[in-house]
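In the block that follows, a single chain appears as structure tokens, in the form predicted on its own.
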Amino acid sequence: MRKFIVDTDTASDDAAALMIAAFTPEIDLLGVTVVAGNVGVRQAADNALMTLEACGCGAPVYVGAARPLIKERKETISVHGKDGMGDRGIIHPTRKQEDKRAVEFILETVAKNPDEVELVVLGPATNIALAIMEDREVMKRVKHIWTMGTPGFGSGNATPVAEFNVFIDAEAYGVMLDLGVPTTVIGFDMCAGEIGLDEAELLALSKGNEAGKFLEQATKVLLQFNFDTRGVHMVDLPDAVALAAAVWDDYVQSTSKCHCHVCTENNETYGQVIFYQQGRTYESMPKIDNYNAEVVTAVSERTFTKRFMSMLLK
């Protein structure tokens, strides 16, 4: 049984990711920690609790950072609705978040389970950076970090060069990448193709199990946003795409070992992550001896859609 902590700024695509974790028998979801990003931290906690409730999962939820490490929280376009979950009035959890703060839970859990806990980071990396800053030695006993962040080798969605999660707190993302534990980056480019759910699949979810019905409602605003901006009737689920990479071995088709540099200068490059790939020669860096992440470069879109839909139609 693999031990997971999911760190999330729970919007609708995070909810889809939590569903994969909750419905995978091989995953022991030790807890969910929340951070401000898509929505404020209290809303993120309620969204996570409601998602887990829809899945029949009792994993505890812990509230974390309400703002980035250094900068003020940025106001961004809400592609998931004001509540992050489609503004459909579906967020009314019966459980409450835990009293313990997220960083305390992460550190205690890793200390009790050295070299066993895998962190799945689906939002800004603020909670993870704070835990590292509080006790780096404990955090070095994390087994693996899986992170939905960066544009990968494509374009950004927050700026032309930066992806949302990194853009919200680039300093925290840099702290996380420099920890030195095995890390896999799943970038926004993995969602640039046909991966996601179209209108027919969403209609099927509306007739599926409770979790499927919940997700269909939660993605209403995202569906409209994608139609208005891209002319497509589909929802992209980058956080679910990322969590699937942690769970399904045959889903990831290729990766590239990279030295990842996070740009934190206060200019147009803020939040950009530069990937120096192993096996390539860069004249400005004649020697690279710190490859700090594996970057996913291809996934099976068919595998994702088939397995995800199967989970929510049972």
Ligand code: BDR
Given for the second form:
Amino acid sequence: MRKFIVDTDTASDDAAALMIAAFTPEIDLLGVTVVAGNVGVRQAADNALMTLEACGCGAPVYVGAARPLIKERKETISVHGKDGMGDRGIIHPTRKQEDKRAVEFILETVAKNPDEVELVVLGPATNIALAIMEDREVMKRVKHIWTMGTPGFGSGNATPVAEFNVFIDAEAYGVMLDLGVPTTVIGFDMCAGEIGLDEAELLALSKGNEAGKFLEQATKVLLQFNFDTRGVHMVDLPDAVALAAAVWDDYVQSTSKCHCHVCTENNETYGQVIFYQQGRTYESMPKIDNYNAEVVTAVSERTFTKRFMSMLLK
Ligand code: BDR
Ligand code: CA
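Mind sharing the form predicted in complex with ligand BDR? What's above is the form predicted on its own.
Complete assembly follows, chain above in first position.
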């Protein structure tokens, strides 16, 4: 069994990702850690607990950072609703979060399972950076980091050049990428466009299992946002796409080894990530050889929708 910790600022697409983790038999979901991002950290904990409940999964939930490492917490437009879950009044978990803090849980778990734990990071990287700052040696024994972050090779959604998770805490993202464990970046370019759920699929979910029905409700505000801003009747699920990349090995079609540089200067480039790709010649630069991530450059959209839907219709 693969040992996973999912770190999330739980909104609707994070919930979809947690569903894949909960329903994949090869994954031992050791715990879910939450961080402020899409919503405040307490709301994120309740959203995660409620999502796991909808999946019949008893994985523990640990509360982490309420604000980024250095910057103030930004007020952003919530594309997922005020509660991050469609504002449908569906968040009333019966379980509670654990007393232990997220960073303590991450460090303890990695120390107990050296070279075995995979971290899936679906929100700002604050908890991961705090754990690295507290005990880098322990964090060096993480087996793999999978992160939904950066625009990839497309454009940003928080600013023209920055993707939301990195934009909220770019300093933390830099600390995480500098850790030096195998890291896979799934950028927003892999999650936008056709990949996601359309009107017919959402209707099917409303008649699916408990998790499916829950997700259909949780994505209502996102659906409206996409319609208002892009005229499309569909929901994109970046975090689910990222988690799928971590678990379905026939789903990722290509990656590019890169040196990723996170811009933290306090100007309009804040949160931008520059990718120096292996095998490319940059005429004004010496050869780069300090690669810190594999960046996903193609996934199978059909595989995503087919597998994801079948999990939620069972
Ligand atoms: C990321 O930002 C959030 O809105 C989503 O949950 C996802 O993690 C996409 O840019
Ligand atoms: Ca997220």
